[in-house]
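First, one chain by itself in structure tokens, the form predicted alone.
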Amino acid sequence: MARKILIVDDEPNIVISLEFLMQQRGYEVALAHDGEQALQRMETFRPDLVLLDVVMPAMDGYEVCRKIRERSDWNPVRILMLSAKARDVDVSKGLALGADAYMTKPFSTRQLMATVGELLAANT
């Protein structure tokens, strides 16, 4: 059974690229374009990993991360935050709210896939 990845980003070009990469590696993928949609997809899709953008309208990735971590039934889900916000305080905030990893944009495909693999391996 394919591992499930939820991609949450409001930038269509990034979503298309990430979706292609993850499907190419055999992952089952669902998409969300904002925080509210992400939380709805969490209920129905039950992902193993969330690729979560930080800067989004209405509800940012930090808030989505916090809401995911509030639910004990979602605790096994790994969260990889992806953001152009690269200051130490941004990374620390994401990790403090419960992200398992934080990667700054731009990132390499190799680096992304290695991190995704590590997070999913830790969630078996």
Second form
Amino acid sequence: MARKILIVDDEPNIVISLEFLMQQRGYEVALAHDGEQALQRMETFRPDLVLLDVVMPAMDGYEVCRKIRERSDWNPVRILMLSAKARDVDVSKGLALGADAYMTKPFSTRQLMATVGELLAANT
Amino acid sequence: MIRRIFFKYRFWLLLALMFASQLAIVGGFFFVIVADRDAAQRELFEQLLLQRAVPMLLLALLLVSAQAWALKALIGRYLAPMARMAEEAVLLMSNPGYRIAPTGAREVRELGAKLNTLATSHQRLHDDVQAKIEAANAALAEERNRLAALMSELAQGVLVCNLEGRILLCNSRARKLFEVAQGGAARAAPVGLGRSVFGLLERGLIVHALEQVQYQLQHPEEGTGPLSVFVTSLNEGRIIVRAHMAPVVDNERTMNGFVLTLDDITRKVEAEIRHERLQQLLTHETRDMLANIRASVEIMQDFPELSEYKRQQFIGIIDHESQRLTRQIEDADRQRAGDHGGQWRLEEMRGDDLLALLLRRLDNAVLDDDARAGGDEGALWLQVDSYALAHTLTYLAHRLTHEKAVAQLRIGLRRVGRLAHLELGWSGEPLSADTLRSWENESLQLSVGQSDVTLSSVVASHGGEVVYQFDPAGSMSYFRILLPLAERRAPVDIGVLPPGRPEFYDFDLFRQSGQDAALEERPLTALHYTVFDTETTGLHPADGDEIISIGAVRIVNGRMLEQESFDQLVQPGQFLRPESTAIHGITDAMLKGRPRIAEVLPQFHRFAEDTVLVGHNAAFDMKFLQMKEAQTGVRFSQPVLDTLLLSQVVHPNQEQHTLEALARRFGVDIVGRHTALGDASVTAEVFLKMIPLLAEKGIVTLRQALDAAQQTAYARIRY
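With the form predicted alone done, generate the form predicted in complex with the partner chain in the same format.
Up next: the whole complex, starting with the chain shown before.
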């Protein structure tokens, strides 16, 4: 069965690329454009991995991450944060809140795919 | 009176006295001759006398004349010249150039000449001393002029204050800075000697900096002098000032004042903020756009078999994003600073010192041993706005204590990679996301008129992030503030001042200048006092609390004058705080229609004129009086004695120095406690009983009492 990936980002231009990349690798993809939508998709779509942008209006990626980690039944979900926030403190905060990996923008798509692969492999 | 009459008619009186005594002697002779003779012999004697009456009278007249002449000479040549010389000798004291004119008898003239010789040597001595004084004064004046020149040349403002915050020295640059800050000279609060620095700068900041400096004085570190830096804004942020505070210490290394140097960094900050903004734009948003471009390019490279539709889509993204980038950079150049970044408030601080400071501030916090400052890798340095940070944690602690019933907090600071984690931990239920969000974004009320400072903004201004974590294992919650570590710069060698006073301040700044020196040398028992107390709307004069009642009694010649008292309720410009009503029992209704402070203060000023002020914890009351200085133009510049401090002097081993405790100790009945007049009269009685105890300690004059009070541990600013 195909692994499921939820892409959470409010920037359509990056979503196009991310969606394309994940589909090429054979993953099943769902999209969310803000934090609220992401939490709904978590319930309905049940992803294995979330590509989570940090800077979003209303509920930011940190809070989404925290809410996901508050639910024990979502425990196995891998979270990969993608963010333009690139300071040490930003990365530390993301990891402290329960993200499994944190990549800063701009990132290498090859590196991204490798990391996604590693996270999903560790999950099986 | 009698002496004066005697002096005026002394010649005639003496003459009469002499004549009378001689007459008595002659009469006595006759009586001896005539007594117990028979009648015939007496008659014979009388005849003999009558026959020789004329020559005898002539002889008597001659005798009187001779005596009158002798008496005249005695008075004229001895007594009168000597009396004159005595007066002239007094003149010699005040006018060393004066010489006595020799008159009278030879001996008297000789005495005069001797006095003149003495006067000459006295004059020489006097001139000598005078010359030395003038030389010393000239040197002092030169030193002062040099200092004044130096200070006026300085690009920084300089204020020297005593511990109460009174300005003892102020250069023109500082004056100018505050005038501009307050919107021109006309509207400005006077910046002058003896004024309070708290009228000009935020009190909390100064007290905070004072604590820092005092802590550093007690924990000296190699290579750096005690120094505290803070940044504050004046005139609602229009002017930004960086202040350096250095202590002024006496020979015993105790602090008795401080020097503030003030830099106007407004322009610098504005430039920095613009720069910061630009950088932020070029990083955050640019990273987003670059990510979009890079992903599109990489996809086109890696998937050559891409459909034409997809390829066009990715080319569209690249085109769109590169145009956005171009616009972004053009905008960035035009961008103007909107708000303050905050990095410029930061000072370098050792982790240990920050922890110590926070532990002092949070009274229910303990040090978390697992999260000590530094760790194995040695001292940890941070760039912090310690004032804001301390406020932030105090705020968090307050909310936790009051809303979540948290009894104890654990606080720690540890190095984690290139970051420092400042941690606040407690046990209890986890916090909800909504609570967190509201706590993070609520105004901290850091300083008056600045409502945009929040937990988030403070952390952001440190370039940090805050994380809340819940550990279900021990049901422990943590607030972690992630802060970047600072590179420890080599201490700047500003030349550590040698111990003791720098010579520029040789003139004694720390005696209240402008005060009557003679008054301070008078014994406490000989002074007149106004013992006073105030009731207020609350405890925070800097936050707008005001006087609502003034009570005072006078002490004259060691007696409290109960019939001469001052007792006045005042209508404040704001409502009472409920907790204050609980103390003094005064309600808003009782104050309605009472005179305003602008009317009452001049009356009280006249009541207290030419007396020494006495109060219990007088610094508190004085602060309220000072707050009204600008508004009413009434200034209480007389010396102030504080029974709280004097109690420390006479009973240094007692722990309690409240007014109740003093009344109990001295056996004073408490009547009308917590009315201004009641408290004032209790204070007066206590003060009167203290004077003899002070004398036992060798404290007799006002000066000594003021000095002793200043030296006690309580002589720090508390309000």
